[in-house]
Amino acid sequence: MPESNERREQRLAKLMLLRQLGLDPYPARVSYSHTCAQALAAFEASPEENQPVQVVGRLMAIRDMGKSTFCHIADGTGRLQIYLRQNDLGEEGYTLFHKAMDVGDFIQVEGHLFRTRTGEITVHAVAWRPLAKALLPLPDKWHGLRDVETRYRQRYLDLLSNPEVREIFIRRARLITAIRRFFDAQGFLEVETPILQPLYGGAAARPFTTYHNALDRTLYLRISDELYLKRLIIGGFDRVYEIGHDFRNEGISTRHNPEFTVLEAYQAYADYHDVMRLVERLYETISQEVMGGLTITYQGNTIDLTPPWRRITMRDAILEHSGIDILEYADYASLWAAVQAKGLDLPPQRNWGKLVEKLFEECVEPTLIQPTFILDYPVEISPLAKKKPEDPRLVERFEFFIGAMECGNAFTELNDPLDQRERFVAQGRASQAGDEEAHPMDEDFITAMEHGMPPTGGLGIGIDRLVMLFTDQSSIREVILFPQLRGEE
């Protein structure tokens, strides 16, 4: 019999022993007077012996010393030492503890607080009872859970074994709370928009497709919240935001997960310069609140989040790092010739804008360690952004980069319905030419725009990448509790 099966059988036998003795291994109700953290704080506040407590938690360690035993329990607030003695529990109760209980089991302990000779605050037990019998053992306490695949598939064991992993997700929760508090304080209204949509849009991505039986129609998991949030701007809400999940049917990498969390925010009577200042204030506020300062470390680099951040156009950034002035080459053929003349190893692209984007990704993006706004993107890759009045080849769009990672995207939003229709038509031609990520025509959204949309600044920030940055993680899977994985063989 494999060792794991044998150990499970041993624990099943202990479960049956409890039942034979009339003890429920899984009682329906639990009572306690203190969490582990509260018990420790109570003794620190009033270090008197014999303070009565009733505590609960998972057994994390058992050290048998004959007629006395030390163990540790843990709950969601921390760990606490328990002292059990045969003289207090009686021979039957003490023996049963060792016969029936294992590391991993949940237990209730009643007793009083004292401090041991080694200085550890401890509960001197006078009674105990089982709360939940674990049939499988926890990972070895000395080696923990280190196999990456197992950590992601069995995240509950990862959280139990690796305290540093729990801290990542505690910080994630605090960051999201801080983001909400910031936008609420700026007068934004938090809203919810559909996840199942009759037409996907708001980004360049392939969707996940599903089918609604009652409505007898195909629906899509949203790839972005943008078009519905803009409908709310049209409807008279001047400042709206949403924090939710989007879904993109794309590859998986250290920076991409098909299901991800995003913040989108839209502000009427604003442009992309206003949104840049909003981003700076957001990062300044949440960093101070969660990290206690404006300096963080990411992948060996010290990063200063103090505003103002560097602002540079995509044109100037590419020129600085490749020697190519993209606006000197008005069409794809001439720009492609310039790329080849420089000896740059880039794959061919569908159009001028896509080639500019790839040139930027290869030559510039890896250098953007300190917070940097990259401004003014090609119109071909920005179908929802307003054109620059002085150069219609470009749009008023920025992305910002920290730690050589793209962290957010923003526009001066296109609010001309005639221009928007032309952009969608152009995207349709790109789709017919084979671009699977081209934006579909959305007649309902254009109808909404024709009722009048005020000048608006829009923003999207990937929450998962933000958490990567503030927890110094190189892989997005480390900051998502249950990342997408390939099926087990």
The other form holds:
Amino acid sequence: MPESNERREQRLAKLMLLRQLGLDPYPARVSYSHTCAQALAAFEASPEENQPVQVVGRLMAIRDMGKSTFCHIADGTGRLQIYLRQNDLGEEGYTLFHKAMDVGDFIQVEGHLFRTRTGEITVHAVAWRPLAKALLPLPDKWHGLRDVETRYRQRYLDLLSNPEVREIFIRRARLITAIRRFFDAQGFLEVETPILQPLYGGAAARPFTTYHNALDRTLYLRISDELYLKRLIIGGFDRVYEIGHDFRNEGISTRHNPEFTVLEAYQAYADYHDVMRLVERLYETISQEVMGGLTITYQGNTIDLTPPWRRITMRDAILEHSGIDILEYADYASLWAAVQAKGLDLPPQRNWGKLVEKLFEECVEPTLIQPTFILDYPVEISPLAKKKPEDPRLVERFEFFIGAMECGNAFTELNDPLDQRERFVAQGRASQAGDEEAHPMDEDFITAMEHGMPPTGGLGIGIDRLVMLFTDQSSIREVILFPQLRGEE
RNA sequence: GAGCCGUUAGCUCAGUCGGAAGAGCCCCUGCCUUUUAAGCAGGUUGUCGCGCGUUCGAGUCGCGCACGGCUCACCA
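Return the structure block for the form predicted together with the RNA; the form predicted alone was the one displayed.
All chains and molecules follow, beginning with the one already shown.
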């Protein structure tokens, strides 16, 4: 929005002044001998004065003292003080700086390093030139930018004025790098699978729908990577992983963004117990690398990531917190009656599995502060997981929770194509009954499985929530650079 | 989708009972050649989110809308 205001007019006039004097306010070429951090390091390393340097950066502060001026410039490496003196720059050069330059502008400065009376390493300038004039001012220099909406909509201002925000995204990048390094070291192959899919699947969620003109067909933005990664397992890549975006057409909350980052990993000849150990090692490794230890603080709780983590079945966890044994009430009606008898205020659900899950979310999930694996989920809500050999009502699936937050989901993958078809058919019935999130039948995927799929363990981890955990943030918007907001106007 | 809270200068925020729109920073002018939230003196700033209503009079009260935050619902 090109706002026209007095401040902008003033800066435009300064821009014109530079032009009139033959100084390009937006030169194409830049040169420098040191970054800000390198200049400081160079002086620390050999603190003799008069080392010539050429530095570049954004003007962050100007302290005008008459015939001399102190400034700070900043580049991506840090801040550096500049000392401008009329004697050294000449009256014209010195005056022009004050007439034409503002906080927020980019500048190139030549000079030599020295240490001021107060001990700060500083560039004593002998020449300067503009690198890029800014027409709009930066946010308040010490209150920073507080308005949450502006912080998200104009994240560049947030990053400039709130160093702790910058740190969150640096840590996010380090975490993702550490995750990649971990899987690479374990022999996993990083792959990329389609985001535009003719049929969505791999999760229970409503998709975004789009349209391909040339193909004249509807396509969906993926809601998970799962079915394509399993095709790669079938194709003989025994260990694959993908880090990318999924899209779910659902509500927005402090824990949900419609577009979010997911890690999925699949390992042939493994089951969900192997995957639990993989998850423990993953968190141990990245915490050690990025946080320098295994203890973190999340929302006031001290969390110890040291393996092994607690393992408890969903049945035992619910029994412990509600006194209800879900396997004693193995149909919807009797479980619903038991829930009512306990005086628990739950909304009615579509089936036994969903009621179990709701019961778990209400009674157990808020208590799961320390890392915990919850094992063995109802088959109805897990159409892609292998049944437990000893109890076909349940599947070999776990989710893990840290800081009362669901952090990931995994199972021993279903590799029996006949059972898979039955599960999809059951999902079809749920869809008929009005379940908008039921998994669609995927014949192509079943065909792939009919060619033979090895026993496989699979894992999905929400990366945004992982970053929330390691940066102690309670809102997902604080760890996504440009979170989804309503349109302006 | 529901409830509660918020929206005032470029930024951060006050604004009492409905009675002349404010502060600090920024910005502009002047002084100041080792300052660092530099300092001193002076000055400028506004669709009080938008619309309608009540009233002699609305930043303030009422209704509607927009956007944001939190909680809930939704969400493996």
